[in-house]
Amino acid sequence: MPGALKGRRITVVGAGIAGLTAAIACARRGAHVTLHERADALREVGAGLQISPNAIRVLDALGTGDAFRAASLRSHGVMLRDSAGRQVTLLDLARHRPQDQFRLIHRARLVEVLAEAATEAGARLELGCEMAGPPPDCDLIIAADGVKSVLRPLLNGTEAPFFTGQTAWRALIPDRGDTPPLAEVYMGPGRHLVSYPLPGGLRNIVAVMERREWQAEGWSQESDPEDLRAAFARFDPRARGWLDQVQRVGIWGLFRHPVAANWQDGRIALVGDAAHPTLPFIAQGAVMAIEDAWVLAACLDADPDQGAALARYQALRQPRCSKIVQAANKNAGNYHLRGPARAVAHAGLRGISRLAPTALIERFAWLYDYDPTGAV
């Protein structure tokens, strides 16, 4: 029975990408949505995001596609290089997938677009609201409160993520806009660096290194830029030139979290990182959150039995998200190969690129061709 969400009282915990998208998707279907965000403002946290067409299909369906495109930059593809700067392979998305768009955006700009759309859809945003537990005055709680979710343990008990032995730095620097809009990945033994331009004359940098020193999880810790430069001192001069411009840099440890066994209990539903935190090696964290939000709202709107709708949501999303998380875990190892294994792998990628230039792109067709708007 389409229209089952009309009049439903929904509380969304967390006003990040997952929570805001869920609020839009539910409010546009007639639900009464309240967003609870513990921060007292939607600040500029994080940095760049790569958004692939599977998520853009949702943004278009929600009516936010034009605003999103105006705030983002179209990516032409992904360039893989070795640490000396030599090209390993180019995933030429603009040429080989011209029907799709892959876009680059600052996280804060995406949050702005979604927050404006959520307000226009009728959702009420309450800032500075700390949630200690499920509110009693609603029909459904959507837990979009991230990797440190206070609601996930209610469904899954206490879980202990483990430190991967990898540390990540994130920074923004000025960009002259004189290079193609590509995501460039420099791969070295035990470390890699990703960089791409953003609108507004900025360049995003994420650098990951394997080291035993433990780092806390989260983006709020600051690091000394000299430590970042020292970690990548043997990389290509172009990459080092970017790092020379870094004045402020955040640091965090990369932890593996299990995909939640239980995503819902009939009244609470997990979305985004609350359900499936993923390592940043396949650029799908924000994308999965956007997919989740649409599919959850569509399931709820299609079935007046909320318990059955939430069970269907989990059945549709859990296998796909688990596969994406596993692919991200695997990519971490591929980027950091050492010795003969590294030489063989890079030679293989160069050979594939010459003989079958679309083969590597098509390996991810299952990811990018997925249309969440037709899943329910």
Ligand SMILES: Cc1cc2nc3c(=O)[nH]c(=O)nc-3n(C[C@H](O)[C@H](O)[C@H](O)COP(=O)(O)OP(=O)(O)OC[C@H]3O[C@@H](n4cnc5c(N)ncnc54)[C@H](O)[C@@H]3O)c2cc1C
Contents of the next structure:
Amino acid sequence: MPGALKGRRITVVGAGIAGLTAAIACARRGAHVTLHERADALREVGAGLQISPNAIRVLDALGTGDAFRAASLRSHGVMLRDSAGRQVTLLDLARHRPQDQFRLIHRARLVEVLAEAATEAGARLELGCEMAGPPPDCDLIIAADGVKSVLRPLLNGTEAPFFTGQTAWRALIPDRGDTPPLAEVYMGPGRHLVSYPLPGGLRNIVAVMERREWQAEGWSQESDPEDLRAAFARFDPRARGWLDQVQRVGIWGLFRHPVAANWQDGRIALVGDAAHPTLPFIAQGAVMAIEDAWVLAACLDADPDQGAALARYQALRQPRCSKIVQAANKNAGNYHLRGPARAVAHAGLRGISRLAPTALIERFAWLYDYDPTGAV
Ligand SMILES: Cc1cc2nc3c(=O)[nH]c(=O)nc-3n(C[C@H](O)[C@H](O)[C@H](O)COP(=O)(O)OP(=O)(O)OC[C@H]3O[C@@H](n4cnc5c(N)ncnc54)[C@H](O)[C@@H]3O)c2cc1C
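Right, the form predicted alone is done; let's see the coordinates for the form predicted in complex with the named molecule.
Shown next: the complete complex, the earlier chain at its head.
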């Protein structure tokens, strides 16, 4: 019976991508939504995001597709190169999946688009409001408070993430806009570098390197650009040219967390990184957050029994998100191969691309063909 969300009092904890999308999806269905965000302002946190068609279907269904497109850039695909700059394979998405859009956006622009739509839909945004626990005065709490969620332990106990042996630098540099909008991945032994252009004359850089130890998990600490340049000093001149332009760079350790065993308890529901923090190696963290938000709202709206609706939400989302998180874990190893394993893998990829150019793209059809708006 669609319409069950009408009049429901919902508190969303966290106004990141998951929380804002959930707020839009619930408010549009008639729920009274309040968002609590601990930051004083929706700041320019983060850098670039790649957003794939499985999430864009949700943004379109929420009526935010046009604003999202205006703030983003269409990506033609993904180019894998070795550290000397030689092409290993091109996933030509514009050519082989013309019906779908893969887009590049600054995280701050996506948050802006979503925040405007949430406010328009009637959600109330309370900034500077850090929640230490579940608020008492609402029917449902949506925990969208990210990788260090304070609400997840209430459902799952305390879990210790472990260091993956990888750290990532993230930087933005100016971009002249004279190359096709592609995500380019340079793969070297024990390290890789991803770069793509963003709207507004910017280029996003994420550089990942293996190392033994790291102190603490955190969004980002300032790092010395010289360390970044030194780590990639043997990469091809084009990649090094990008790094020469880096003036400010953040670094953080990549930790692995389990996908939550319990996503809900009848009153609290986890969405986004709070439920399934992921490594960034198939660019699906924000995308999963957007998928979650739609499916959660659709389940709640379809069934007046909140407990049953939340159980259905978990049943629909947990297997898919677990599969995506595993795929991201595996990709890190593929990018960082050394010695003969690297030569064999790169030769194999070059061969497959020549013989069956769509085969590598089709391996991810399960990911990109999924339509969350038809899931419930
Ligand atoms: C290097 C890197 C590259 C990435 N690239 C991509 C990509 O290309 N594509 C993609 O889809 N994903 C990508 N991701 C992943 C993506 O950024 C995250 O998965 C996504 O931001 C998760 O959104 P979220 O809303 O769940 O959490 P967050 O974005 O972390 O938002 C949580 C919000 O909750 C607030 N909050 C936290 N605690 C409280 C509290 N107690 N009270 C109130 N508010 C609170 C925080 O201030 C924050 O605003 C990348 C991640 C990294 C690190």
